[in-house]
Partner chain sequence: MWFKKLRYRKRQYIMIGSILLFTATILTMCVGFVGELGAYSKTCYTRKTCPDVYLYTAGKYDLEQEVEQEVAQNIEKIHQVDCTILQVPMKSNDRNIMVNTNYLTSGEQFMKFVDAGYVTIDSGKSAYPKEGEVWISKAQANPNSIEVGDTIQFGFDTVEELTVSAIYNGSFYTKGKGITIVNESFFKKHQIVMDRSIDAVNLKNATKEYSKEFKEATGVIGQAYTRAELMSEGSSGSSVIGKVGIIASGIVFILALAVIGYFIRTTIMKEYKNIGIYKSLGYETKEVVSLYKKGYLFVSAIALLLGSLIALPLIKMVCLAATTYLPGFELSRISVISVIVIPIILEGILWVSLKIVFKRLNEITPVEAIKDGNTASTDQIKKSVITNAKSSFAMAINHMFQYKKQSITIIAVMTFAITMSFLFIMTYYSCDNMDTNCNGWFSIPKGDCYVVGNIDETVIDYLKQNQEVKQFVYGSILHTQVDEFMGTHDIIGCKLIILNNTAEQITNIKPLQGRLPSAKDEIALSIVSAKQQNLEIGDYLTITLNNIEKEYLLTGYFGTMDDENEGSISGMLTSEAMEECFPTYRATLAVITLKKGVDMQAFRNRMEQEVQGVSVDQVYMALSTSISSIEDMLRNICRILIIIFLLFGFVIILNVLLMQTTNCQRQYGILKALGFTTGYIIRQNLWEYGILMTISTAIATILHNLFSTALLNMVLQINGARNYTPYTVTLALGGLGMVCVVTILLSLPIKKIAPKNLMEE
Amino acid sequence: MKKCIIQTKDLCKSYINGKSGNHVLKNISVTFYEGDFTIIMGSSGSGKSTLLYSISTMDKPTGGSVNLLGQDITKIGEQEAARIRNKEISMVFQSINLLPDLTAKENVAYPGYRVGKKQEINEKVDELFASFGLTDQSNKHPAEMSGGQQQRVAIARALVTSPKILFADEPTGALNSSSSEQVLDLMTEINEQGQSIIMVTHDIKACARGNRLLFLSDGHITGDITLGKYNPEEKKEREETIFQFLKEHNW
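Chain structure, single chain, in the form predicted on its own:
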């Protein structure tokens, strides 16, 4: 039986503007499991990024509970949330946000130095760069790299602290098709090595890399399908299965 890493119960998130409110998430109860590559999809405004942020300490829910790695994060303060973000989880965004004045290697090592010994972190960075095919980019600055290379550096940065969960919000959204494929190959590889990933995307090709797909509509999870392990030889059939699933859910 798979181990539960996140469990929400009646999760709600609302934004109040004056006397009116925008209810983005509406009583969501869902469980995420260790080792899965879970995809969250939905039409624009469905609440998919809000759900990602609400289960990852990036945003505070307005109702319900979120048990993240054994702790109800709706009841913790910012100091404990920061500890979880530094040591337990990591996030990759569509906007890559590398520090422009640091080299690729310095960008990756920087968050690691806050939680580990410098020598151990440097060794981890070298391992990640070798594994990700980035060794020749180590001393380059972000402006000297392609978008795909920058995003691979950003993923390495997210993994340097050995997070239990990697969250990703549209990580290929700003990349061309070739760079997107490289980043997706990398995320597939690290998932196969045991990394738990929860990713928001609007792209069927990116979605196909997951083994589980959740569909959000108007603040509710209206679809949940298990896709099984990704096999590149069956990519077209997998994408067709996803397309039909999404069509049935009015995507």
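What I would like now is the form predicted together with its partner chain, since the data block earlier showed the form predicted on its own; can you produce it?
Coming up is the bare chain, nothing alongside it.
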């Protein structure tokens, strides 16, 4: 029996602008499980990123509840939210969002120092860099690296704190296909090691890496399929299955 890591109940998110309001998420109730590589997909404006941010303490929902690792995050204060973001979860962004003043190594180590001892973190950073093929980049600044390299550094930063859940918002959105493949391979690898990942994407190739696919349409979850473990040799068939599923949901 899989362990539940996130459960939402009647989750709503609206943006009020003057007299008009934009209701992006409408009473979403969904459960995410430990060890899954969950993909959230949908058309542009369907609320995918909004859902991701609402369940990860990055944004506050306007209604409903979100139970994240046994805690209702709609009721917590800023201190507790910061603790969760540092120790329990981590984020990978489409626009990467590395700190431009710090080197690659410093970017990765910086949040880690709040979780563990400096020496241990430094060693972990070196390990991550070695396994991600980034050792040569460790003393470079983000502006001196390619997009793919930057995003891999961002993933290393997300993993340095050993989070229970990794959230990713279109991590390959700004990358070319070669870099995208590298990033997706990395994420598949860490998921196989037991890392729970929740990823928003509109890329079918990225979709295929997940073992569960949620389809969001007009603020509701209208589709939910389980795909099984990713096998590179069955890539084409998997993509075909996904394509059919999406077609059924008018994507």
